[in-house]
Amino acid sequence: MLILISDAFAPDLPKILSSYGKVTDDMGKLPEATVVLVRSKTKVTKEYIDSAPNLKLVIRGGVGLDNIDLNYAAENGITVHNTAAASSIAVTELAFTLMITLPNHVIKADSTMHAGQWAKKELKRTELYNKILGIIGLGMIGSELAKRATAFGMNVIAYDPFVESSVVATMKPDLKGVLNNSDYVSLHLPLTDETTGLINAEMLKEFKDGAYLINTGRGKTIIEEDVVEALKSGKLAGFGNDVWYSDPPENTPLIDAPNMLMLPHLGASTKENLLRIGDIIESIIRDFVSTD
């Protein structure tokens, strides 16, 4: 059995998986591969699958599966797994980092100090304490974020059409019920037909004036141009973004937007998370081999 590692994983993963078959990162070996490991960079399209006649198992190191043609994979008898449980802590901590950094003007404070300026009077902070956090998508990551927000004394509300009740957040029956009331809105959505472009000009009107938006879910759940206009008008006080239309982004209008904090898709990029991903991948392959 050939295991193809198509994207970046923990450096010791090839050695760990070598007991299950030959391991390679040579993309020229795709036609021979039985198992392919991908993250967000590799797109497992129809053409990709057609180039891999021996492929039986695709494992996505991470949460989202929008880079994999799930229907065509199923038609070709290919099983697809992700490692959703591994990334929850890493992405949660990054989302919370953005929530802390924006209202405390950490980047501006640091850059002005390096420039020899003393901007104490210009940089006015606000606290997270007693603010309302609205979480859109209360899965594993959203739930972990809710726990941390509660520890900071925030009030947490959430909307998720697949979650009726929660011990970590007060559920709202619709999206507007969250947006109308939240000082911070954090997006934790998969990319589907329903969520693509969800945060657009009309939906931004439902936000509280001066709210902060955080996105560590999927880039295309927002309309970038509409978010830029909301930042320019002050409708949004700030936007922290880790996810993009493409990695890296091409010609994004967010580059020049005010009160914008941009990260290069770092959500799952912790040492600990890569180790957890490796453990889950080994478990999936072990089960695959035992039932093959």
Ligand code: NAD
Second form
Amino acid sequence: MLILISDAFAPDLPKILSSYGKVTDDMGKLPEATVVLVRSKTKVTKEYIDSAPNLKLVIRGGVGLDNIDLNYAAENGITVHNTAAASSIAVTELAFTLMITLPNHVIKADSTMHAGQWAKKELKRTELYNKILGIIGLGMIGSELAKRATAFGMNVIAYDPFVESSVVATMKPDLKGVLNNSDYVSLHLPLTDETTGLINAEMLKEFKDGAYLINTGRGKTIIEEDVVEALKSGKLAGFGNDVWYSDPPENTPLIDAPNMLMLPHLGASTKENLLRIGDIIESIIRDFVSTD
Ligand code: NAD
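If the structure you just shared is the form predicted on its own, then what does the corresponding form predicted in complex with nicotinamide-adenine-dinucleotide (NAD) look like?
Every chain and every other molecule in the complex is listed next, the one we just looked at coming first.
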């Protein structure tokens, strides 16, 4: 059995998996591969699947499956797994990092110091304490964020049509109910037909004036041009973003927007998470080998 490691994983993963088969990172071997390991970079399209006649199992290290043509994989008898639970802590800590960095002006404070300026009077911080955090998508990551925000003395409300009640947040029956009341809005949505472009000009009108927006879910859940307008008008006080229309983004208008904090899709990129992903991948392959 040939295992093709297509994207970046923990360095010792090839050694761990070598007891289950031959392991390669040579993309030219795709036609011979039985198992392929991907993260978000490799796009498992129809063409990709057509050039892999021996493929039986695709493992996505991470959560989002929007880079995999799930229907075509199923039609071709290919099983697809993700490592859903592994990344929650890593992404949550990054969302919290964005939420605490923006109102404390950490980046501007640091860059002005490096430029030899003393911006003490200009930089007025805002506390998270007693503020309202609105979470859109209260799944694994949203729930972990809610717990941390509560520890900071924030009040947490959430909208998720598939979650009726929660012990970590007060559920609101509609999106506007969250947007109208939140000082911070954090997006933790999968990319679906319903969530694509969800945060658009119309919805941005529903935000409180001067609210902060954080997105560590999927880039295409926002309309970038509309968010830029909201940043320029001051409707949004800041936007912390980890996710893009493509990796890396091409011609995004967010690059020139004010009060914009940008990260290169770092949500899952902790050492600990790569190890957790590796452990889960090994157990999936162990099960696959024992039932094959
Ligand atoms: P999850 O499936 O546990 O949670 C997603 C939640 O969104 C679910 O509770 C679901 O009911 C809810 N949801 C679906 N449609 C909705 C809608 N229209 N409105 C409101 N809520 C809706 O997934 P998770 O582990 O919490 O991850 C959330 C997302 O984070 C993933 O889908 C992925 O896109 C993204 N992610 C990003 C990174 C990164 O590197 N930045 C890493 C991992 C995951």
